[in-house]
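Shown here is one chain on its own, the form predicted alone, set out as structure tokens.
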Amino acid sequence: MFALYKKELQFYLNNPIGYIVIVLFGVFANFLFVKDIFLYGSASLRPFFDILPWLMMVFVPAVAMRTFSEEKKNNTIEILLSLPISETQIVLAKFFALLTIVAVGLLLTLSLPVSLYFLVTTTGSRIYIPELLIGYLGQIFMAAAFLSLSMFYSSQTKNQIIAFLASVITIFFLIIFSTDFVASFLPFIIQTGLAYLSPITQVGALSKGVVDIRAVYYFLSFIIVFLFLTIIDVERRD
């Protein structure tokens, strides 16, 4: 399973698309919240965490579209299923190599809570830690929610274009659940239930700098859940 995901790991490591989509997002991710810094009157990361879920919405699917839409389309399925590991390891090994690397995309954004961190000193003000660390265990988990998803679509189609568009708009569906357009056209009760099915949502809580374990919970049981609907069908191509 690890020489799987080192494996993995190489592909984006040792390809100079994998490095500008790590680069983009991290560009991106700075310059949108940078560009309104002052306009926010306060240390908080909570606009930058704002933004994150509509980047992820695109840069998750990007990364995991290939995942198992190339093996297919490649005919190396089987190969990689005649490996001496379970589905299931496949799976996972895929799955973490894929988490590496959007973390990797997320340390690329510390510069500016490092940046605020020296702004606001002068100030008198002062970051709240927890709000950050926790803050940044929610986008985690959020980017891990998409991971899962998008790779759940790749499985089903040798197309990797079809693969990444499914999980865009599958993403855009589930972030505007928790937005003020549902709420305007839906019934309260049905709001209410779609809202807690975005991750938005959830992650809303995180960024606050509390552990909320009904969060986490959501975030394991979508991960769990769309990580074994990838394992069945992997399984059937056995």
Second form
Amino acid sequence: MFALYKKELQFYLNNPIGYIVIVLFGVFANFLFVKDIFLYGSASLRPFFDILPWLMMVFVPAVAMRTFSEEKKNNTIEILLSLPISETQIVLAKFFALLTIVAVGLLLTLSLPVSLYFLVTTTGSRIYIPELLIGYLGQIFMAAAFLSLSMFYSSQTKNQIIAFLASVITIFFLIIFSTDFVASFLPFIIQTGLAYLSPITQVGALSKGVVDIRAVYYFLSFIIVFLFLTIIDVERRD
Amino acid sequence: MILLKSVSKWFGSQAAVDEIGFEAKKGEIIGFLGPNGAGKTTTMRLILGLLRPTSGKILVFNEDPLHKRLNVLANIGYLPENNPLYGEMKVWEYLQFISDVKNLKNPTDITDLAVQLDIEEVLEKKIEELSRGFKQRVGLAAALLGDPDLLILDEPTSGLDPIEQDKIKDLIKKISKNKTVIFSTHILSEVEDIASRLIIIDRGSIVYDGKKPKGRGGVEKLFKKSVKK
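Form predicted alone done; form predicted in complex with its partner chain now:
Entire complex below, previous chain first.
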């Protein structure tokens, strides 16, 4: 499994597209937060964590779209399936390789808390580090959930663009389920149910620095369900 | 080593292979001959557990290739049709990757195979930069890593020029000692040169299974007699 993890990781490290996507994510994430940093009125990264899902909506599917689509298109999936490695190992190796790439993208945003730390110490305030760490953990959970979804779509088609668009559209709807915009025209009960399904609702507590076990369960369930569906697809022998 | 009993594979209402059966013993080199779409690739994919048979029984090394997939595949080398490879990888990276997935301990295997298959000069090159002949040899090297007992080669000389075809044929003859080899082709001379046994498949059914006819042109005569127009 480690050999495939390494191979997948090397694809991004030896490919300019990998760097371009990661750097673009870092640049946009930093810019979108910094441009309004003096308007927030508090030394918190919560506004930044509110921006991230929208960026991940594009960044994560862009990284994950080729995972299985390209293997199927080039028929290299036949190489993998003729090697002594299980379908579960194939899916997990690819998932963790992609998660590593996404984590590197998130690492590029660490300049923000560092800058914020120096900025607020001059005013006598401070940044609460555990809140920051739990906030980042929440973002990693959310990225992993989006990844599992995007990998599932990638396993369904040979066309990377279709996989990308299907992932972006699904994530878009999952995000807007929790917004006031949806609440304004849907009955309260439906809106409450949909809001619960939204990763934005679930990541909210983690972004505030609260370890909400329900949110952790939600993300783990989401990830397991979509990885399981992907494994089922790879196991198909029709 | 391989046993197929009344195996059928249907895709919708179309039978790709219909009630086929044969046994392959250790050391045999079986030429799988048939026109395009006859069911050669489907049969090979069934043996590897890449397809689930609609009916019938398949045993490879006395195990079901679908349910004991990892055990079975650990001892098979496979060269798929059209030889798909990871073009962005260097040749040695690719072979190292296959070696790692097969959990092979001996790093000299790759060097030895590179010498044997004459690909030393391209080890540092990206696969996508190679000629078709070299790509085919890389695919063969990957199949041979770990010295598997069973080799399944799906049209190993397809798309190659006659000189490269001869080179690959010589290689297969060289590497096939003490192994069971099943190779598919629609090039009749290939079977005459390499195979010890011949299976002709036509429209999903085995129409001949036996010794290779002696003499030049024997395979061609048999093929024409066996395959419906």
